[in-house]
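Let's start with one chain on its own, the form predicted on its own, as C-alpha cells.
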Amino acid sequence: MKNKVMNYRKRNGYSQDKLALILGVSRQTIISIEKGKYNPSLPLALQMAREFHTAVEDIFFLEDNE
C-alpha cells in the first residue's frame, strides 16, 4: 500500500516527532509508514485522516498492480 503521509505531514507543518506524539505512536512508526515498510492499523489510519482533515483513501491507496 502506498501513502502520502509525508506530504500531508509537511503540509500541516508537523515534524515526525510531533505527528508521533499526536497519534500516540513512536517516531519510528511514522518513519516506517512514510517509507511504506509498515501499514498502519485501521484505527491509526482513521486517526491520521482526522488529524489531516481528509479521507483515509486520500492518504493511503493501492497501486494498480496491488
Contents of the next structure:
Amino acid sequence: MKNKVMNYRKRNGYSQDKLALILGVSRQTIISIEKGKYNPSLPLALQMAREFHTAVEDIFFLEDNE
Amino acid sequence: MNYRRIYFILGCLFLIFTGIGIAISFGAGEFRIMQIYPPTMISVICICNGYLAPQMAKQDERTTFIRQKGMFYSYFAIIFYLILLMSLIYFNILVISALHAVMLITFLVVSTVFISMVVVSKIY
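Next up, can you give the form predicted in complex with the partner chain of this protein, since the form predicted on its own came first?
Next comes the full complex, this chain leading.
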C-alpha cells in the first residue's frame, strides 16, 4: 500500500514530531508510515484523515490505483 | 544521560566481563562455556534494549507490532533450536549436562527474542 502522508503533512504545515504528538504515536511510526514500510491500523488511518480534513482513500491507496 | 547510552554502556561492560571471564578461566585451565552464557545474554539484552529504548518509549501500534512480530519469528527459531539440540543429544554428537542444556536454551531463547525485535524494528 502506498500513501501521501508526507504530502498532506507538509501541506498542513506539520512536522513529523507534531503529527506524532497529535496522533498519539511515536515519530518512528510516522517515519515508517511515510516510507511505506508500515501500514497503519484503520483507527490511526481514520484519525490521520480527520486531521488532514480528507478521506482515507485520498491518503492511502493500492499501488495499481495510483 | 539517556536510556540508550546507559543500556549501551551496560552492554559493553558485560561484554568486557565476558572477555575477562574467558581470559581468567583459560589462564586457570578450567574453561567452562557455561560460565559465559549469563554475561553474554545480559550484554545482548542491554545492547538490544539500547537500540529499542527510544522506539519503545512510546507505546503505540508500531511497537506492539514489533513485539508481536519479534515473538512470532522467535517462536520458529526456538522450535528449530529445540529440534537441533534434541537431535544432537539423541545421536550423542553433543554430550552435555541437563544444567548446561537449560542454560544454553535460555541463552538462545532470550538472545533470539531481543535480536529478532531489533531486526523487525529495522525492517518496519
